[in-house]
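Starting off, we have a lone chain in the form predicted alone, written out as structure tokens.
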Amino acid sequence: MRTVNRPLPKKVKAEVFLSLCIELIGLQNSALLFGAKAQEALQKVIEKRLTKVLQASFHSQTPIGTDNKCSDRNVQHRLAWSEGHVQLSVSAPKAQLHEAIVQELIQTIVSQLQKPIKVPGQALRLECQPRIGYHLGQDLSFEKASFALRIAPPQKQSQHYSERSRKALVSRLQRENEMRQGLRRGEFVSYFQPKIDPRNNEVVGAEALVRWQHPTEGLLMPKDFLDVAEQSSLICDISQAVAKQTVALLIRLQKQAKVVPIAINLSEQDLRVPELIEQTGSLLKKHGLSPRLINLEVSERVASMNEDDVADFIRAVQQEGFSLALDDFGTAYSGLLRLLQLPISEIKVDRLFLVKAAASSQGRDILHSLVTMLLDQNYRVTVEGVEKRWELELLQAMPGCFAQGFYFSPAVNAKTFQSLSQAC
């Protein structure tokens, strides 16, 4: 990729600089497919277009690379190549160059670099969709722009820089290392809901929960940190280490005679992991334990992941003989769609569903027939968030289905489960 370096002139004494990193995705191969020579008058059709963006916005007449002689002659821009990325500044009075100026630039400068492009010497046209980081301030930063391009959702064509994104980060890298630690000592600890039956009370099995056991912070929820792990792939350490502690409670229950089947959230990452259920299937089987004894919970987001992206995970949950629950069925569109295409044995039916109950009659037929059709497709079902005493009678109202919630219990830290579980 060529580069082109000319730094705005010392002797223009600009109020406010813009400097845009622009990320063209569609072209970034050019020269592997097509050549150098193609690659090089493919990037001269996007200096031209840029060039008329900023002639058109600023209303100068003089090409890019030059010393610009704008109508008010107090506006200058420069274009470069790095590393596959156009770097471009502007400097102007700050009356020319503010926000809502860059915005329009910022949307005139995607729509034109979304045109298609001839390649050269071939009978076919490039798409490129641009994504932009930019800085707008005092001081000339191509750093900042490219900072802010890197921390940009990919479905987000543009992002500025701000300090308050450079500070989140940088906490959130310190919570990181704080949470590697963490594992490191054994300060993520699992603490179990129970599920009742509610037409007598029983538990008939439990969800593992995890809690941080902050050594300065106290006991932590999840609300507190799992976004961090998310973003990282400490999600899937904190998930070995609830699977680890989920089966080493199974085992304690096994010698009591009153083992309960319990339930281990799975996020994104851990269904592109099949690690993680090989290796808790190992450990079940080598203390004797049923793989039946662990539910796999997904929720309706992560279930609707590719097909193509979960096909491991699939396999190796068969393969184990885990069973596999759909978690907060009724919060996306694609719940029923779901069930024809995963192996789910159990739906979690969304506590939205007993506040709609509570709000009409309609509500309750809602829910009632949910529930019918579930059970007459033989899933087990279990709903959620039941935290009143109306709700339970809603729900021994419809045979067959469990429940869970503050009304009977909050997590709880293993041994309390222990205690609840035999008290049964």
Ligand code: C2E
Second form
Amino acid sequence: MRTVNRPLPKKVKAEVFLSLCIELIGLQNSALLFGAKAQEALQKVIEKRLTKVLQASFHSQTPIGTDNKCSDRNVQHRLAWSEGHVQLSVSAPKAQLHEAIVQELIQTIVSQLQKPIKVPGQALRLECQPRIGYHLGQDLSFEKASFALRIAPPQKQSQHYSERSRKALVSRLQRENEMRQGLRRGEFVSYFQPKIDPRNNEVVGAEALVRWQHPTEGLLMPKDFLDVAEQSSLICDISQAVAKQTVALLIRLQKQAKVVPIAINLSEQDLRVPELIEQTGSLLKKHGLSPRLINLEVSERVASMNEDDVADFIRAVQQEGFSLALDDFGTAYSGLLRLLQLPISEIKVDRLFLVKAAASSQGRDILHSLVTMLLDQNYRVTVEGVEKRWELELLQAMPGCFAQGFYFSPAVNAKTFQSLSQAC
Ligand code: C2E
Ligand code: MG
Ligand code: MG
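The form predicted together with this ligand is what I want next, because the block you gave corresponds to the form predicted alone; please supply it.
Whole complex next, starting from this chain.
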């Protein structure tokens, strides 16, 4: 760590401390790229710019770019480098250092650091995108500032530290831990919601929906734990468990009179892990089951994913012979053209369209036109969230479309689904 300027002297009666951790995106690895001397020179430019910003900010008559010293003796600052990040601390009386001033200071720092920097000895100018984590309080803490930087959403240029976000992260980590234990203990179980042909109420398929049989909190729904799982790799372990339980149910159904295809929901992370597809494919083969019995549901978010990741996923899906369904159709608006280029065989129309159909005849017309258009394009169509008799009747007027919803049945455990699917 290289420290410049004087350390904050103890005798100064500082009332508040500002700790900033500045990440310089675009200037990383400069020693490796241009040599140690060039890195030192680049750092000096950064230090000079930051010192000028501080001088100007705490002595308003002094414009940035002049060599005046900071005239206010009550304001002290210190600058150091740590693993490519700048650690900047300021101490000042409360009246001179509060949130509004910090915001202004950060904006000035960002605009100064964004100015291109010439690499010494090279015909090269580097552009830098600074991101800043900060902590303003009674204590000086770069750990808090760097924590703020760590949790800042990628699109945010600055983020302040808060106890709330620290506690939220701790409880998320605890929840992840609990989920890991739950997975080992087999607490994640698949429930199955039947898919119905509205013309004769026959069960034509099902969708696996995961539940967490929590030891103290009871049966938890995806909304209670999926977010946390999706922020870590746990979602892939959950998908593995759901896929295995789904194949196990298909094996049992095959032994009975009737076996129907079952859909599995995939999250964005699952699409980047082809093992899930390959392992499920091998498991089906081992038991002599057709890959047509597994349907993979992806959300519209797939349209905004990296094209190479999507292409690898599609290759794996086609190799195993699975079919793809587009879930929650109509809830996002981006990338429709890209979506329609994917080898999707089924579209699951979101309940939103039934809600609109209840509100007006225009809503009913939209649903009717949408379903008819998708059927004409040879998609299989399932309307989700059928709750009422009149909603079913609406779909009966669109021959060829399937339905799913509480009107027929919620998701039920494997045993109940087994008897339900044989009955209809
Ligand atoms: P989804 O895939 O769109 O699943 C349909 C959701 O609608 C399910 O909620 C289902 O219980 C609910 N639903 C079914 N019929 C009706 C109805 O008539 N009215 C209403 N209002 N809702 C109905 P659930 O089980 O809470 O799942 C919510 C979402 O969580 C799913 O939406 C899916 O995106 C996700 N999810 C569920 N299981 C898994 C899983 O194993 N893996 C992944 N990655 N996501 C899953
Ligand atoms: Mg689904
Ligand atoms: Mg859906």
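Take the two forms, superpose them, and find the largest set of C-alpha atoms that agree within 1.5 Å; that set is the rigid core. Numbering follows the first chain given and starts at 1. Nothing here was measured: the structure is a model prediction, and the numbers come from that model.
* Fitting the rigid core first, would the Cα of A357 be found 2 Å or more away between these two forms? -> Yes, its C-alpha moves 2 Å or more.
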